[in-house]
Amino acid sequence: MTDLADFEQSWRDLAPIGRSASSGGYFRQPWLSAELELRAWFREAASARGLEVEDDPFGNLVAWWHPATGVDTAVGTGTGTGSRGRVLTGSHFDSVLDGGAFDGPLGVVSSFAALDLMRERGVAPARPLGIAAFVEEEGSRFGRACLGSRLAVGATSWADARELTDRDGTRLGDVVEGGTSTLLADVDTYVELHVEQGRALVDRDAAVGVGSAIWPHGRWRFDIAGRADHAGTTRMEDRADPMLTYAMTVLASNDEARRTGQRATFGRIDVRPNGTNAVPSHVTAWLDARAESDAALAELVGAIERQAGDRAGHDGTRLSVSAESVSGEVAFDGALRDEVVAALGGVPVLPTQAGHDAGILQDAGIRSAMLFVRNPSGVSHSPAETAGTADCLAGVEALADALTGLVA
């Protein structure tokens, strides 16, 4: 194992920054205090390395490892790859609205503590190395997941975006520049560490995964439109209530996905006029639906909006449903994924049904590949989240081995 120190001391300086006093858990929305303090933390990261950092009109930030003056960094060196681009590692910041610690930042601070380690052996890279923080992976704030790289690669149009509002009404364009970004010009190769938000490794009693794919996944807007009355002295049967409506919806959603396999929550919901002695006028939910191929994620989805109809129709209510983010099912590059299995002599391969930066990265023509860190709890997205400290200096270890054979 490398020196604990280092990766130690980088934790315990994140530790308080955006944490709750009450729940012990993160807030770190993108744009907004926390996450513009972990970004400077990053800049003087990157300095007291002698990184070059560049950044976007979006706010993502690459610091770059260039190779000595006199390297020919035409010739790739990635293991039966032929692979001549620049390599990219990292992750993001940004958490969940009282999420946990490791999701994200343990993926920067891991990249850090890898290059430490690869100069640490001698490694001299034949091609840039950049570790990456990525902006609103997470959709915290804006509602977009992945938004960041989304934008960074051009799968999302800066027009479409700075249209995007957050809680509050506050439009994305009146928080950034926006505009065109090319910090990923030349970049072929993308490698993530990530704690894992599952119990896979536990259940296989390793350190470290390697990801095969992403599950296809998105977000619903669920509109159902009732009527407003007096709670007291409307009869239940003269009701049209929006509210009804939604909670059979729910339970109809886990019923589906309990009975498929899949995963289908409705963890956010906005009631007008939200009063306690009021039928709602209005209820928008928001379903997050997973599954194990694109065809079952439609089956499921499909299910769901038929029986919120069908519920819709028995209460007197109106429903709407609109898609606000779909992402099909991602493969990771078959054999980037091995050489990394090769290069950290044979770990579990995992599919994982969370979004990643990745998956956005992998879809745009960079090859890509993920690292898991195993995660006690199994629990993610939450302040109980947690992994280690002796699999995350396994997950540096696994992390700088895996760059060492795409660089060195």
Given for the second form:
Number of protein chains: 2
Amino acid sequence: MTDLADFEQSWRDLAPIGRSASSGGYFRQPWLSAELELRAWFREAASARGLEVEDDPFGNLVAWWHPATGVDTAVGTGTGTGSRGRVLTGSHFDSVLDGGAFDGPLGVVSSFAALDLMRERGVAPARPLGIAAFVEEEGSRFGRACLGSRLAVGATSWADARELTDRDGTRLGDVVEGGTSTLLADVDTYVELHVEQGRALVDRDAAVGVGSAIWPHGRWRFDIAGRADHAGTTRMEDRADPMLTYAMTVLASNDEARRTGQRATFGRIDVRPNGTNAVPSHVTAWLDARAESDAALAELVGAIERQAGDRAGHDGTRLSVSAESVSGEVAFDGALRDEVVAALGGVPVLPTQAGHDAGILQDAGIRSAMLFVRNPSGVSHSPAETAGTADCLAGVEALADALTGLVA
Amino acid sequence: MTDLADFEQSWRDLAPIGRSASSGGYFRQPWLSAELELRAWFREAASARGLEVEDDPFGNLVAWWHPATGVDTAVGTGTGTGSRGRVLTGSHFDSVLDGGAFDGPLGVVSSFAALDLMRERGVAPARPLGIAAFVEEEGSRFGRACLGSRLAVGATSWADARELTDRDGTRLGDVVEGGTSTLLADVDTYVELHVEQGRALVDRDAAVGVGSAIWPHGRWRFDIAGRADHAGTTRMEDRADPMLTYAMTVLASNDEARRTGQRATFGRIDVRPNGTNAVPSHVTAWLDARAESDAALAELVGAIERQAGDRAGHDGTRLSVSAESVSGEVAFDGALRDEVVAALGGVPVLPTQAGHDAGILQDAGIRSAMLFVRNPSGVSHSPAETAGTADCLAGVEALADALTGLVA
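Taking the form predicted on its own as the starting point, write out the structure of the form predicted in complex with a further copy of the same chain.
Following is the full complex, with the preceding chain placed first.
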């Protein structure tokens, strides 16, 4: 095990940024103070290592380690079996509200540490190696997960994205310049290291694992319109209360997901007028659903929507459901996965139920792989999310080993 | 029918204040701009009529019409059968979020119009007649219904009230001076006119009715603590999701209230972190419950709490319930009620399920009565709340008739 004192120092430097004193959780919203501070840290870390930082009109960042002069870096002239474009690693800085310290930043900090380790070992890359920090991976501000990477590969157009608004009504178009990104122009390989968000590695007693696929998943907005009424004077049978329709939909979604072994969650709700003595006029709620296949996901969401509609009829409310974002199944590149597993000397291979920028890049034709670092709590998107120092250092070594093969 | 052009002009003057352009509903929070504007209007209306305005350290207002000099106004020296203190009428200005135009302001505006009508008719009061505007009747800002009248009669102490905070964390003690109110010192009779909040007068084909009693009612805060988790990666069976406990509690409260003919509503919820892809860590929700008797209310809330607790055990969440305010049944003074009914020549007498300042004053030993004005929609705490002009003018005449007998 390498000492990697720099990794630990970086981790201590980032710990206070965007941290809530009361809950211990993090809120690092894209393009706001905590994330901007992390991006400033990124530029300093790159500059201290002599890396060239490039950004795009959305705020995505890449710090490039260029091959020494004289090394042939022309695309397509290499001798390996893989393709010969630039290689990228990294992750994101932003967090959900009251999230953990590791989801995102662990991948960025580990990338710098892996680069340090590769230099220590005398690795001389034949191809440029970039460390990326993508913006708005969680979708916690503008409601679109992996927004930065989607914009970078062109999976989401700027014309659509600039009209997105955050909860305060601020348009994305008023926050960033926007336009076209050329940041990933020559990139053909991406490796993202991420804290595990379940207990598969705990169960397998392994510090590090490699990703096989991302479950299909999406967000659906449920709008339930009823009629505002006085909570005291209106007889129960005279009401059109959208909270009842919502409540039954929550229970139905939980039952459906349990029964079929999938996932369905209502974690966000917006009630109007949200007053104690008023029957609500309107409930808006967001369903997060994930399933092992595209067909299973469609079936799950369809069953929930059907039961919500039936209950709306019973309650005298009106339901409308719209898909805000849906991602089909992503299988990571098989040859790359095998190459990474071989470089690490054999580690567990597992699917993930969480979306990641690596899924967006894979979908856009950039072969991608993921490394997961064991999380003893199994919990993420929570202050309880954690990873042991030894496991984090094992992650850095694994990332360095994988990248060394890829840039050779 | 008197013309009462002033009443209609006043109504037009108040219509735009605190009104939402999108919903047409009102939000007039106590001690904030819309309500302050209404209070400025109150002072002008009083001044235009030569009334003396008195306030107290909480912002409650009374405009006094004093007997002409020479009339004996000493307390306790009158010859009638009732008591001989000051007489008060009025209501409140504040509204729930997205409420109607009538709940509150109708009583204040009608009081000024009734006074005008009494003067037109040559009534010379033998006792001071005051028009009151109580603050925070709805409890929409600091969560305590009838807070202004409770403070005015001493039913709530300033030491307790000053620590109340609004949703932005502002302390009541930082909003108003506070202290002791002497505003109601010599008041022994209160008559409040209010828009009806149900359909009893519609069903009885009557423009005006008189109140018999206020149902017992209260607000209970349900705190449900779970564990934040990633909505994608955490298996359904590994979660402790407080939203499930909440949802079942909503449905149970509705079932219980329907079954027993009472009222139970969950109209307000606060979710942490309230993110689409996070299982919530905490749900706080407020139950508004009302019943025909104190025993029925205790039974209703007990049944809901029991079912919520059972479900919390099932979900692995922790439930705590606290009563934020509970008001027992208030029967309005029987002799006063009969006197008012007689003055109006016989009108329907009906209970109300809504709390009112008149209930607080009655409880504090000030004999109180209520007049209700027909509401064709039967709906209140909603932009749909309404009252026809002819009915409003009938209300003004009824109030003038009732007050004329009381100040003689």
